[in-house]
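A single chain comes next, written as structure tokens; it is the form predicted on its own.
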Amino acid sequence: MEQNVILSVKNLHLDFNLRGRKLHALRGVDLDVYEGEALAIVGESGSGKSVFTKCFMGLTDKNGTISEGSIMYNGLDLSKLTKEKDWLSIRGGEIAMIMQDPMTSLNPLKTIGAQIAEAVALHQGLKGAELREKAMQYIRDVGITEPERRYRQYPHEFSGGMRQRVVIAIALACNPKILICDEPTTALDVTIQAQILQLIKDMKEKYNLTTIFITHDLGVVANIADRVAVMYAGDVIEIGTAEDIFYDAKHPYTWALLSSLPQVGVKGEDLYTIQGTAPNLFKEVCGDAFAPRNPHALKIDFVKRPPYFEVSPTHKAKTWLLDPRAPKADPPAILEKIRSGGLVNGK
């Protein structure tokens, strides 16, 4: 079955310009976001996760440029917005995000109820006593006890898990088509993570969301993603279904990934830990950006950037293994465990 495309990015450079010298944080990005899918945006800290999905709102700091590419959506290119008016249409109530921090998204001066219908108002229109009952809908969607009380209360009245909740209640209020989730659970206890998670998957169903997941953590991955896409150094290597990228990982870092799962851990011995450093990207990235790190390195690598290799039709790399003309190489023996441990979705 053929899915619509709902956003789709093409060759997207953006670029940060810092005391004269420019950091390249995105360096050609392609990805396609089918309608009503679960994408997961994965990779280490710096990968360009959080600034790529910026981009989709027009958030990136005002040093930051996209300098080539577009992003396409409902036939508008949201690379060529500059102006914030232009952007009130798109961000709420066409893609929406939840940021990490529930404390830094929500304002202490006013109560819950307010700010959830804050959002409906403008949103949705409505007024008096509808847009009320409209906004307790939504604190009783995300599993808030007592809304009639809670409806009255300040931020700093709630736990960190309470306050996510209210932030998922504001960004459903704003009835978007696409919820982007950057690292919605990191500040939050093992327990109240999967509650939040649990609950991100039941609002996908219902109000019929697209859902952009941004994290660093594959055991999160395995339980929420159709599609994994996985992010290095400001460009995405490897992407594929859950399972192909679980289990049967073909670009080196994501195989390198994989392995630091705590799950596929040996009681007494020491994690796999990824060598050396990402790329400076003050700098140009000649060839492979992760070809440093890489055991299985080739000389091509250091020098020609490799181009996405189809492997099926639902899953591609960008690494020269891949070239028919490559030598064989084996994914660490590590990763069977994966494969029999059937860590995606319980399959």
Second form
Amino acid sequence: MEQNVILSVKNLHLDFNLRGRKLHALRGVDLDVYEGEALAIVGESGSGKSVFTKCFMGLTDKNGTISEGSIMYNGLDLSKLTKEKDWLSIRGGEIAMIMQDPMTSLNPLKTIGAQIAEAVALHQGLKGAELREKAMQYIRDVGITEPERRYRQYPHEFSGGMRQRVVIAIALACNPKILICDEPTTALDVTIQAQILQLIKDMKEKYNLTTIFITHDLGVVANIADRVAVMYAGDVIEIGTAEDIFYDAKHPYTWALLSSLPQVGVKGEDLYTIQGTAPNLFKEVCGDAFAPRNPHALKIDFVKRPPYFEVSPTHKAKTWLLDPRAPKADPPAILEKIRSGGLVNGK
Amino acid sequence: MANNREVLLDVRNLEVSFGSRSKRFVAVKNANFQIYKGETFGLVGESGSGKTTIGRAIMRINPTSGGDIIYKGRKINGKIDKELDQKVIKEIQMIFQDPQASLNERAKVDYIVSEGLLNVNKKLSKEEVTQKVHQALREVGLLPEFASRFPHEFSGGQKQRIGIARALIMEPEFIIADEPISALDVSVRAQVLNLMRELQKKRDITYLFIAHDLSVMRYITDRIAVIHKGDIVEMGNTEDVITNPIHPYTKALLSAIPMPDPAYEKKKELIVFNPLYLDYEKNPPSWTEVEQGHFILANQIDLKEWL
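What about the form predicted in complex with the partner chain, after the form predicted on its own?
Every component of the complex follows; first up is the chain already shown.
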């Protein structure tokens, strides 16, 4: 399957300057995003997944600097953009973002109609009745009933799920090519979450979007993603199709993440927990960042950082376990359980 | 088997309402359930369903407007005498959802954990209090040295452990855990769940576990009640309810849980529950036992259709 790369990140390093100390938030990330795909980025909080996608939109905090690497989009290196003016042509129109909390991403003083129309006017240059009609169409698209009445209402008159629909409508109104969804459903109920995920999938089809989904919920990832990138301590340590990751994961960190899910827990037995804490990124990480918490760690893991080992053309992982010289480590039983559908039927 | 176990908490026809006469809103209607000693009972429902309200009514935070809450054979809602009030405060404790918001950020851990103890037992000496705080901290897997730190110095999982230590120091018999893990990270969730289970084994604590996530419920609870808009619609042993759901709302909730299996997720069909579909104008529903210990709220027509 031949796919166009729409966004290509090479060896991206991002540092934050915190009171004179340097925090190495991204440590040489390589990632290609294909046109029209749904990519999910998973990881614990602090793994750098949010900050990574913020680099695509120039939204990193002021004390953050990209010290190395490139983000190529349409022949343009986004990592070199510095002026706010340059970013305006990218933000919204090319790459749009949906934030976690629909409560804080809307303006409480404006009607939702006005907020959607604002984006339409700015990015599509419509005016008057045409503008209103277009904005109304987006409201209908995202499944808000009674658009006429809802158009004139304020965010506080909407429920959490409906607010998230409004935020999606605003993002769509910018006419973006890439839609970044940063934990869009964490603040929502399960039933509403399922509806919003479906909506994002529908809108992706309708508007030919490429979606990048950031989440820590592996269930959501299974639902939405074609490809999955697993982040740990500021690096993508494993990437592959959803099937590669869930049925045939290779990195011990991915194993640990999958094993600690309550969905896979057996009643009456302890859940698997990852020992220790994530590495301190103020210090230079030596070797594999996950090694100190890794029960399968080899000697070399503490000394030398593993490169990507290719498992299949779609699947690669950064772990020395994949080196031909490495001793064989058995993946946890949970992978077999997921592969055989034992989770779902588990009666 | 369940019938000869000791009932710790018995909730009968509980009704909780907010607001005055003209704007009265009934948050919980006619809730009935029993919690046996030593078990983990789950209340699951969406936000606004009234699950937290039930928990808070048991804690005596929200006043009830009808029905009884019987704890160890004594009514604890409404007006009760001071001695019983103290006993309830001591024996029923709560763990909150957001560890960040539920800890006083200006107080040190030492004070946060010991505050409840000092209120109930004023005669304790300083050494005894310190010793108890240290013991509680150790029990939740924190170091006693942490007592002199402030909440902001801890990670989310550690904060939740402090929240649990604060409940534990009272030596409670019954803990209401209101979404204790939904604000936590995936890997930390497992740790907190393990801790809660371990404490239950060690101290014979009974839990009322409130959450919206049925997958977590399946792992931790023995019995669950599914609550929708203030009505408990289905209740039974967790495995029975999850493998053989009968009420359409339970089915909808179950279908919404994302499972970590892409093949399953991509072909699953979402069941949407439409409450308008239930017509109870003429034919009010009643509480029916469909198999041993498995109840649903349904009228005669529903029963024919669902079973």
